[in-house]
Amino acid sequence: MSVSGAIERTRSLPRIAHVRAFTVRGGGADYHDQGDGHWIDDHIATPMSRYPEYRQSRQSFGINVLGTLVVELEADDGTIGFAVTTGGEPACYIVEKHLSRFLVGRSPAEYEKIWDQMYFSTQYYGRKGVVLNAISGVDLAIWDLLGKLRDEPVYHMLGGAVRDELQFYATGARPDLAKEMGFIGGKLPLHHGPAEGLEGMEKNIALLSDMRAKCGDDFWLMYDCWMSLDLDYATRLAHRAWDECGLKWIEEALSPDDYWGYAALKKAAPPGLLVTTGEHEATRWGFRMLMDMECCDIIQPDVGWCGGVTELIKIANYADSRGVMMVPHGSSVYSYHFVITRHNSPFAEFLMMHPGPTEVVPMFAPQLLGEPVPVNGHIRASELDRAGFGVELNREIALQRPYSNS
């Protein structure tokens, strides 16, 4: 096809005619919104663990109050692209009442200009958090729509696969079972923070030691600290976990805004132990801070929170130029299509959303239909060979549309 022909094909793409934002409760993209007895809500260390009344359950302080955001974009030919992330009703309002003006009548091929307008129009009240979740949801829906209009998987539009399959580590309470299921490593939630003192530290090390004994020396073990530690505690935990249990990495140990603390932790960590963070960071500017200040060995953006695929491209390119590994936070197909195209993303995260977790189940169920799951810790690239992100929205779930942009 000639250059002029390609330009004309892009110009002739159907335009976005309708923007709809829904919220839904229970699991899925808001994976913390689980029932009683789920491992993900069982005495996990958080910044709120300093308060005894909020220590046992993360839901007690409201980790699940938002629910899932579903963004649906319908083109004027009836084709629908969609995406799910977190944000719930507040994000619905932002999408319907603010961001929709940059979408209706536009071609999804204009994703760069649309992203720029969404970000800078909300900068005075946004930049991170729920606003970036909303922007991310819209951006992912744009890529899904564009892929469906072009009849291409998103990963083809991102340059194609650089390997034949994805390999995964598992996040959950049972790394020993994850090893039996074929995963390359297991990431545990840290259960006890600084407020629980030396006794809590000993319990953390004891759990890790038990898992090391069950998994053997050749299996990766990691600790997810979920922003719960201070520099002193994180440093002591890092050294003990490395020396006594061979910990592979310590993740998101400090507040995401404490770049200086992360830089100090990376310098103080034992050689060989990786410092990782970025799950709750957003945009190229936030990740530039992490990398320029040498805060970590691996960045972990969540494509549903950091700005979507359009922004993740920029983050990943900067990481590649700095020689920094990027392993996105678990976000199902939305990260799979990206990781398969990147040499500096050699493996991916899989969140074990079974309550046990004693079996592999779809990560964003019940909201996504056709979601691939690892078999023996792997997903073949060919399993992503469906248009867009390759999944469909489950129309049987209780979607609520609290606002309208009409």
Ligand SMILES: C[C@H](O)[C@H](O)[C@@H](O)[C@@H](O)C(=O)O
Second form
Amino acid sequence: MSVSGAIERTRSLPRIAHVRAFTVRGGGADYHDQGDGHWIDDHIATPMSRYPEYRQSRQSFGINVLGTLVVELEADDGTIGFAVTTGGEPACYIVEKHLSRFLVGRSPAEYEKIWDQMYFSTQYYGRKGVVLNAISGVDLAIWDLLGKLRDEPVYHMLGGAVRDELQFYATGARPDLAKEMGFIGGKLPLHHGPAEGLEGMEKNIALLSDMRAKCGDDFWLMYDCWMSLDLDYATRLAHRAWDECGLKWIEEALSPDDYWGYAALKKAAPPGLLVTTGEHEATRWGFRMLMDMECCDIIQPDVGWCGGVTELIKIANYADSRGVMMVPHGSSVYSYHFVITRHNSPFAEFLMMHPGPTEVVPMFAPQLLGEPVPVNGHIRASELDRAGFGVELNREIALQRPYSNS
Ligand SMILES: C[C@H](O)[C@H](O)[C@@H](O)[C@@H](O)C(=O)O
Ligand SMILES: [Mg+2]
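Output block for the form predicted together with the named molecule, input the form predicted on its own:
And the full complex, kicking off with our chain again.
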């Protein structure tokens, strides 16, 4: 095809005709929205753990209050691109009442200009959080639509695979089972924060020691602290977990806003222990702050929360230029299509969404149809060889459309 032919092909792409935003409850992209007895809501330390009434369950303080946002973009030829992320009804409002004006009548190939307009038109009330979740959901749906119109997987549009397969670590309560399943490591949720004092610290170390004994010396073990600690506690935990249990990384120990605390923790951490964070950070500017202030060894953006693929390209390139690893927070196919194209993303996260977790189940079930899952801890690049993100929306689930833009 001549250059003019390729340009004409892009210019003649169908345009976005309809924008629809749905919310849905029960698992899926808002993966904390689970039933009783799930490992992901079992006395996990959080910033709210300082209040005893909110210590046993994260749902008690509202971790699952939003639910899932489903963004659906229908082109004027009937092709549909969609994506799911965390956002629920508030995000539906932002998509339908604000962002849709930058989408209807536009080509999905204009994702840079559309992103710029979505971000700067909401900057006065957005910049991070649910507004960036909404922008991310729209951006992911644009890339899905573009891939379906071009009959290309997203990872092809991002430059193609740099390796034949993805390897995963597993997040969940059973790293011992994750090892048997072929994962390269296991990330445990931290159960006790500063409010539970030395007794809680001893329980944290005892659990990690038990898992180290079960998993052997070479299997990666990590702690996910979900913003629950202060600098002193995090430093003490880092040294004990490294010295006694060979912890590989301590994740999101402090508030995402405490760049100064992360910089101090990274300096105080034992040489060899990695400090990681970023899943609740957003945009190139937020991640530049983490990297320029030398807050962490690995950044962990969630592509459904940080700004989408269009923004993650900028974040990942800056990380690559600084020699910083970029391992996205678990976000199913939305991160797989990105990670497979990046040398500074040598592995990915798989969130174990089975309640035990005693088996591998799709991360965003029941919302996505055709969602690949790791087999023996790996997914081959060829499994991503379907248009867009390669998944379809399960239309049997209870999709609600609380607002409209027409
Ligand atoms: C397991 C952690 O507490 C969170 O629930 C988890 O979603 C997130 O922090 C992660 O890194 O997977
Ligand atoms: Mg985490």
